[in-house]
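Have a look below at one chain only, the form predicted on its own, in structure tokens format.
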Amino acid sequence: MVYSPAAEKYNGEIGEVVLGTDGVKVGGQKVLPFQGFEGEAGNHPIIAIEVLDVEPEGWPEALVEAIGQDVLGDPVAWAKKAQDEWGADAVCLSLVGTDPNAADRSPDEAAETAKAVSDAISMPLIVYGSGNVEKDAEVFQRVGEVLQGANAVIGPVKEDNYKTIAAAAMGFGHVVAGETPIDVNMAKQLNILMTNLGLPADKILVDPSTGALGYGLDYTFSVMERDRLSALLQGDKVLQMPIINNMAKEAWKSKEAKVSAEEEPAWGDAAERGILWEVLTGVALLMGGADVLIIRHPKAADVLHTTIGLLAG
């Protein structure tokens, strides 16, 4: 006997958004993840591979290593390694290195980087500041004007930011990633105020603010399934935006990936580890519901493409 799972019946739809200038798009879910027996499953996830302004500090041996030493702090040779060699679908430019608390560099210099990294790859850009939402909010003054064209994605917008970088965004054409932390009610109106101010729901994405595995990752999938579930099955338009996970970060700072196999002998090879921490962690967030995942291991993307394909069917 076959078993055959009887379709769930949908009122509402993800919304597609637009990234780069090549027609990329994500979204257009009408059925919850890779459940596309029961209708359109949309647009497959893509993945972005991190690129830092600055050379990183404390990052695992493996990790550089994988990455290459010639290129980490030279954001545009790291970015054109992603696109050429590593596969990537978006190139996520992070610039760690305007927070007031460590090299403080300025807009100008940001939006320097930024378009240097633009210029040198055709795939869409995302382009995430350091958190701190009052330099954020100079930084992407300047950032959105040099990218003007790019329609490249912007963020974290916060509530306490969001009115100077979504009105840049739109008067220089890019997508803002809102992020929220790990509240759907939050998320819901961070999206009620920037679409009252004039920023198109097609320009937004959610980032919902993501946990590791071991480290919150159960707050955040919860938190992306319920936002799922209100934009599917109850039709709310506030959520029927595609998500985006800036997961690198929280990932490769987890104890797991960065312990040595000399610390921690019954862990195994510490290069493996850390590899799999990401993909565990970029696998249950794309059964969440991610559209984007930002991620930094090159293993990984090829490990994440190939889950999804699988998936996607």
The other form holds:
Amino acid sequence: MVYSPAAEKYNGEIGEVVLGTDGVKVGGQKVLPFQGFEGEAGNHPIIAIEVLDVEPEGWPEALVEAIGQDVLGDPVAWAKKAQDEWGADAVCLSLVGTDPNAADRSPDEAAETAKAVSDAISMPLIVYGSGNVEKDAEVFQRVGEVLQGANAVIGPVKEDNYKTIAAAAMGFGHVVAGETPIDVNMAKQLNILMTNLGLPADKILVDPSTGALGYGLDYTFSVMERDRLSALLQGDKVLQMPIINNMAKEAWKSKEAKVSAEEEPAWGDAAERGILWEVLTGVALLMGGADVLIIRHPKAADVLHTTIGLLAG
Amino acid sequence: MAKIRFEPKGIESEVPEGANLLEAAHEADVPINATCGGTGVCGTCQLKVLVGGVEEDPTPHHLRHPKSEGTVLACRAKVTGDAEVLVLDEGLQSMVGVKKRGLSEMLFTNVRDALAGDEFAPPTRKFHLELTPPSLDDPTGDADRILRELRSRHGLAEVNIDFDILPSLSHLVREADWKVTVTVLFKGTHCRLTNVEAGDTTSCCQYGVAVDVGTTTVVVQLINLVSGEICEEASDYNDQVRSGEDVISRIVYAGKGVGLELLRSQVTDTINRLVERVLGEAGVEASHVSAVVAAGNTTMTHLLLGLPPRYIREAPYVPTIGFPPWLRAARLGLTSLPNAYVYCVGSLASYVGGDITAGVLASDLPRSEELGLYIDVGTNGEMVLGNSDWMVACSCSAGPAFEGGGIKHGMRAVPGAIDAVEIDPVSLEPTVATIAGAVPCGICGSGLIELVAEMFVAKVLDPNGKLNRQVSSSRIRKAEHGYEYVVAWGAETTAGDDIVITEIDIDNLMRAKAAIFAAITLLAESVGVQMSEIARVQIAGGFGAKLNVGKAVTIGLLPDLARSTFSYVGNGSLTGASLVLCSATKLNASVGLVQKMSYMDLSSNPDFMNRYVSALFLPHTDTSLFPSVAAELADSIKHAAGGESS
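Having seen the form predicted on its own, could you give me the form predicted together with the partner chain?
Entire complex below, previous chain first.
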């Protein structure tokens, strides 16, 4: 008798979403993540390098060194470096400077930065706001407008500002990243609300909210797992969108990624530790079904690319 | 001791220093709502301190009702010296509603019509006895003489006599010249002699009272036990609402100090008040009421009997008693009924009580081979699925929204309550109808369901329960605690204030409907039944005179089945109680029913929360469950588009 492995029966597939203007696609899976032996495993997940609109403060020395002090205050140069030297698949411009509690940069200033970064690179651009719902709504009306034609990803879109940002995305032809707080049903609700407005499903990425390794990663993982099971096994149409994980800020906020070897000698080399923290967070998210990972460290990008290659066979 | 004065009514009371302000208020009979039972989470017991001695513990951050400037939470404040406080919100105002018999909203006016073939035989019966006066040859005692006569003349061998009758008996029989009427209570194989009256009163003057002891609303019905006629019906909010809005907060409250005694007296006060009202309306003497049948959930039954409900709340959720015995009404504090005996309809479990037993008894479920679903929507939602052979029941907490509780302008279904709403999809102007056509003074459960459904279809309301801020209408406005929609302008209402529905109200309604829908789907799944296999759905509850089933489906409260599947049976608990009151067969059947039912516990069901959250949306996050609603929405878009272009 010949052994035949039990095959999972799938009742749905993840839709494909085109990012940027160069034909980069994510999603398209007809099986659970990396289960290529069961069927069509879809597009490979992509790695986006995070670039800040203002010079970051308090980042670990080793990370600053790896990125290069010279580009940290210059988002355009930073983005170009990510594209040309680090092999990133995409750039994520984080508009942290627009936060009213930080530098409170204006929507016009943010739009100017976004436009400059977009013009400097040929790969897909993701633009994340500060997370302040009112400010993000203002910012993305302007940013969406100046990026018209770039087919960028804009987010995070939340329940309280989806109408404005999704309208900007529809008007100027962008993809949105809809963020909900680690809850399958909330993710479904936001997707229904956005599609009710007329935003096509292939213009939506799901941002499930991300916790880093040791800081809630398990919650994110299980909610992503449930997202994918609903989408693929139960055929739930409103969850059949690719997943984006805005993980860099979380991974690098953790004590383990930041503390120096002098402070915690038993924890080993700080530079390597930071990379490992980001990589391990990323690998777990890939297993959970991530399609886009937003990360910071060039070396982590390398390792994650290799991992994706190995997993995808 | 400290002296405390509660304004605006000026009620004064003396309390020991350090006393809790909420408890002090309740003991002084000052009605203050504390919907969470005084645990500091709801924010409904806010008071303003006018003078002095009150000290408040730090307020928790997330109150369900945000705190206003300069107030304290009574439940977290203690009296430290003489003080004056101002009561801001007296909560659900007592409002006795009376239904005259013959009004269209009563489903039937004679209980005989609802017995479905069972014999009309109330548990109390009167016998006229003409006793032979005692003599030296026959010196048998007065009471024994009565019992002897009952045995020889009426074949009643096993009759116990109430001690309460004896002190006045010797005088009474002689005054009556040995011609008396006795009332006998038949309880199973035993009988009890409960009353002796002078003369022959058998031809008239036998009344019973059916009571629905709801968590939020209490309803009583006066029934003529000779003719079966329903004489009067009256309803009011349960006074216990002040001590917590749901059963859990009541149980918590019962565990504090004199809480249990207070709750017991609050419910008996409510019942006494209503009984006096119906007796007055009907011109019936209290002494002529011989039997009372009460149906309530298990916690309500415990509180009525004065039994501590504590273990109902703690795993494995066990009540003190499922089938309480007949008890003298006066012993329970039902002082309005000196001669009556009380029976509480038996319960299946801690969370499926006598109200459900009564409701199922009154429904078609036990008499049909077809698969049926009985849903009682009250503060607790209870549902029973099955047929004449088997039944499975479960319950969930829905909150008082459907009875007008926790809703800014919510009210019970009494005249003046908005119970039907239509919203023009183009102008977004509502047209409202009220019960009895009175001037609007609030919104009842059925009105709330219609209102939210209409707002949703007209796109005034987003599926996540948020008002659509992009719609330009003077009816959508921002108020102190968020957005609201004006249902009726002040000029059209009794109080002269606008009647509104707030986003908080909508949220409460959504939570209630989500819990009920989640429970229905889990119940069906637990026995492997598809919704489409359910041949009929009977809905009970105090929504209003009627329930628009289509609208209830639109908001996702009820499953999307053919509308002809549904029927609204009104207050099932009250109907069941009246049946038990009028028929010993029904009483026995109620016991048999409970034995036939299985109970499914949702609190230990890990899937319930998930189902609940997925139903917190209009109509549901799984739109494929509501195909007719999707079609209705598509129609309304077309309609609105057509309306704009023309």
